[in-house]
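Let's start with one chain on its own, the form predicted on its own, as structure tokens.
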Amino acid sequence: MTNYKKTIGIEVHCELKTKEKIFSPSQSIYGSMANTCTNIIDLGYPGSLPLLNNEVLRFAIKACKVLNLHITRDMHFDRKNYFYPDNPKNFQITQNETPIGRDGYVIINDDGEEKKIEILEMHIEEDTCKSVHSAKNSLLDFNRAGVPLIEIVTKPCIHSAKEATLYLEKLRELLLYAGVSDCKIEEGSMRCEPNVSISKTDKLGTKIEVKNIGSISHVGEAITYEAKRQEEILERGETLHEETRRFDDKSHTTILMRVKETGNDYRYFPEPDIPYVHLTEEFITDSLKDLPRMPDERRKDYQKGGILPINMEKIIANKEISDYLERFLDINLVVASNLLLGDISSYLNKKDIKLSDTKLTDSKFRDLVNKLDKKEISNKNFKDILVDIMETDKSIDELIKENGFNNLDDSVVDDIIAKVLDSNPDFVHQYKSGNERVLKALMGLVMKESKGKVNPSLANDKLKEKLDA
């Protein structure tokens, strides 16, 4: 077969984490009993009028900022007309002519090589209700109707399944850290729809859209399959037609849904029940004032602090831990990150709780990291008092005193080491002959002689110093 060039554009719908819906006061809560978060506006009752939720604009402005989009100051909403059971008004309120954001980009890193994925536009719209299908019936849950969405549309500038998945992972990371969306694909709060075409030349081929994709990895699979399917059709001398297909996660194939609609089918026109919107500089600035630092900024500090790349990505992947670590950039980040990713995470996972549910205060964590950094306590000491740290109001000093850690001064430690070395000349001889493994045995004897009341790190340094003298 002749090689074809793949060209991909991606449309992503993300639900915004607002408390209320976009045009009604109904609560926007995922997982509630069906049809309990709805009212006459969501149901499309005749005569009911939409009222724009300003919180939606604030969230969308934050999304524009992190996606490097130019914000449209004057905009209006449009009616997108179509008949479908999940759309009782027979139209969806969206933005066609004046999207809130235009001409942005996201930088992805593909094995050390940076690439700019260009974003054509981002617009605000309302979600439809959820259709639940069974063998005999199709049911409608209006809890989702009117939930605010942003739709982010790239230019056709992606050329592989890998680039597509890297873009979606980066997009999800940015929106999650901006606090505008949960980006939970499994719950439908982030939905990805690639448009795939292939061509032997620089001219774009026939665009085919793929819907109903349940994970970022499946987006890559859908693109790979669809490109191969199109290539086989063209090689047989047949013609491709614009259409909408769905991804089947069982067969890992795409299946025809319908012939692609055109813009004329939707009969867009300005929404007459919502006034035109003007975004002032003051409103935009106020919307961005609590925007946190983005992941790439944090990565620079983590790298500067000596955190290993693999641990940096683990921290970024856990926003709660990364947000917590933001408060401690002036202490030893290696020690701090090891604690958070290691025993503290294990404790949280075992208890199925969050950091905010524990007694680990900022001052207690700072004190803990500094004492470990200065070797005033050992990792074993920390493990011994972990539960008390997380579950009581006692300070680190109080816990150290209660458990008898480090209550031996340097002169006593020196005496213990001297006694152990004098009592074990064979071990000393083996060490000096090159067998450094006996150091562990000697350390065990030192800890036994001190009844565990000496700092292991301090004792190890002193023991090695004596042996090397």
The other form holds:
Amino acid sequence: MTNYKKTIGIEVHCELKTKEKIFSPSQSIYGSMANTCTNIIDLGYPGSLPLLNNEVLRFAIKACKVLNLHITRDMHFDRKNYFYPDNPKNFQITQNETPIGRDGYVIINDDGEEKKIEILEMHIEEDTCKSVHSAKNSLLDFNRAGVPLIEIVTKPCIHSAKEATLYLEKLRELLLYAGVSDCKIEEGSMRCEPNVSISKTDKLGTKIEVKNIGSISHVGEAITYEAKRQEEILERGETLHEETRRFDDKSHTTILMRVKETGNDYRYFPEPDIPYVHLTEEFITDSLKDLPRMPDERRKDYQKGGILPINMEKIIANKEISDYLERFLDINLVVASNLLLGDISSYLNKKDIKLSDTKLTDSKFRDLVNKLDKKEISNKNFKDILVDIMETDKSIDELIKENGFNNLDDSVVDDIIAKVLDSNPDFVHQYKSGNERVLKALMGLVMKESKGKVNPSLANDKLKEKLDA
Amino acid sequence: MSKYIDLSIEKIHDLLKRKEITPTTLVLECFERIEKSDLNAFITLDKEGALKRARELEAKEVPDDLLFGIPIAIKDNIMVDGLKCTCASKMLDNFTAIYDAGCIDLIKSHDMIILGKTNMDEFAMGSTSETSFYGAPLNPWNRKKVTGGSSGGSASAVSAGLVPLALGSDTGGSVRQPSSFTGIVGMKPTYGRVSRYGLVAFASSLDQIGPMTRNVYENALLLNCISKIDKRDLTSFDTNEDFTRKIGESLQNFKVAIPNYFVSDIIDDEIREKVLNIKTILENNHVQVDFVDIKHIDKAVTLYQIIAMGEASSNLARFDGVRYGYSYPNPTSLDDLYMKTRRFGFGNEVKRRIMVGSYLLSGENAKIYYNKALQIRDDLQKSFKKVFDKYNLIIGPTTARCAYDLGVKGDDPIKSFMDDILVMHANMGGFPSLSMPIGFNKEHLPIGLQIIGNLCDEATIYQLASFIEKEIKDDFSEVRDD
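Starting from the form predicted on its own, produce the coordinates for the form predicted in complex with the partner chain.
And the full complex, kicking off with our chain again.
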């Protein structure tokens, strides 16, 4: 019945994970004890002046690049003036007139259909401090004050909750891979604020903004709920007013925070304490030089390498694994990814450590994958030596030797094969009748008989030779 | 009573070197005068700290640094670690600095001795120092007259010989105008020459700390000490030069411009006459002096009001009772805390400027006024630079009138700015500008000459100022004789 069209724009704030804050040399560490990462600049102390952290510019340039934004070469900062206790100077240093990035887009994949989500602009600003309210009083933690943020604003070009969540997932993936933000919504390092309007005509309806959403799926829920709520109001013949609502994750509804008053007056003017910034080509090129490959490029290689889509997404979702795999694109990706997603991941999870904490060197990993690929070592044998691979400096060859894998004489192998064939005439008969699948079963028996010590590749060849003779 | 403190810094240094006196001698002498003085020049005194420092210095070999052991007074909007920094406001009456400003680091590294913090207009807003929460400082030449402002306490203290050197800050004439009213030498350096780190901001794009001294040479010496690039102020620039180096050089081929506006009928006759007398002296010494017209020269006050108040409204927003300073007790709500803290914490002039500034930046006004003002400010700078293409320096009076009676300004907001119509151009364009005494009016009140130089050309200003200083026969030290 609904013939209302939803129109959605989304503002996203992301904390940049620079070592220091944007305008002060304070450390920027999430989870530190309250008010330990602060100094006179963060506290808005009289006489203090902002500095400008170049790393923030570099990170923002990277973000511009992966979001296909045009970089503003000549830019400055502006003061946004408003009183609130979480705003220590009672103005926020932001970019109003000259956002660092303009007119970009990201491509989302909506069930196989590619869509372009247009980004109006991206600017740099400082975060406010965190307020904790109790019945008796309010407490302020200035650790967050001055943490660098980028704010990314889309055009009103999103028309469904699904598109919105796909956009946010994509955005999160890109910024994460660009290495500029942790994008952890639960820790507040990524904050998504959609605005939703519905209309039956081409003219946009009344914009309602939703804040305080704790996950990407909740953004979808909030949009769906909000569109339905607005439709019910309009269908009752009532009118909507611009307002800001918040998402309530208990009731899965939106709740009114405040009605927008006409013309919020932030008295913007250029920040006089920070000279205008000119981004040179050299600086931009230099900032981008360590930008890693983005997920879509990686997906193409994974696909080419034969990795199944489901595993492909598992790898992309685990940036550490994907980054690791970047060094091994020339070997068997199926074997490599199965190893990483399977046995190696379980090992790491059990130990609660990272790949970089183990003794698995690049050459060892490469050797291991090649040996598994060429069946020079069986999966079972690999499992037996996994812990040694991860925890000792021994090479794969050394471990194979030490464990007595693959060291049986040819005559012994021949004996084992003969024994297996003798005791399984049915399989032999089936094979001769054209059922080649029993080869696998026979191989398994050979491996079992040899207690895994026979070289699987060699045994396979010999077995076939015997059967085909 | 000894009068070592009235000697030139070179002579004092010589006595220190020869161990005839010690830094303690100087500090005690200053405090003897300060304690006897009725000028209300200081807000905070640090006798204990100064004497302690003086004694520490006595253990040291006297280095070849003329400023070693010399007492100095600091305007009370500059942070000195451990001393109160009130900005002459109730808002910061209980506020103690927890760090040293950039220039204070340098003062301390030169082993100068800080005696205390000087009186001023509240948050440097005013031109008589009467907006001080602690009452106005008095002009030593006539205690019924204003010292000028906003660095009135520093001017009064140096003029009266309570201390040989002081620092002021100049946003729209606040070093030079009181220097002119009290017969001392005051310099507003090129914007960015002295770090603003630790200076409580009034109008960030105009504020500049400057030296206030008894003579030209000592002014250049003090500027040598306080100017250095400071990474903590992004607008500060690399500076490594000796500002005294041109003093004594010949004025051959020197060309000086006097803007017609600076000798127009807005200027008091006696002052104009003294300035024209300087013209004659210079011409007699083969300096070419021409009258020139400068585009936008009459717009400085308007520009100043828009830019300074706009920036001030934002800079002073941080005084809200939440983190430091005065906080209205037992507020009923957050808004109540904000409103009552600012209503009772700020004085009228400050509140007026915040209101006007907020209005000027509101909605479309920012474009109509602030952005437009920035454009005209650029044009004004260009038109001054054009003059400097042809002339070494620009001269004129510092003020249109001499010091006037305390209280006459009352609460007239427009009149306040008229005092500064001749000094604001230097702030707008970032140019260095100095005021020096060149005579007295009939009431025996000092008259100041202003010398404006091209960007970064303080050395040439000192060259001319020092020359003129030698030509002037008047004695500006008589009020030091208490």
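Numbering follows the first chain given and starts at 1. The term rigid core refers to the most C-alpha atoms you can superpose between the two forms while keeping them within 1.5 Å. None of the values given here were measured: they were computed from a predicted structure.
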| field | Is_shifted Gly31 between the two forms (CA, 2 Å cut-off, rigid core) | value | no
| request: Would you say whether Gly9 is displaced between the two forms, judging by a C-alpha shift of 2 Å or more on the superposed rigid core? | output: no
| Did Met443 shift 2 Å or more between the two forms, C-alpha, core superposed | yes
| task | After aligning on the rigid core, report the distance the C-alpha of Asn455 travels between the two forms, in angstrom. | result | 3.5
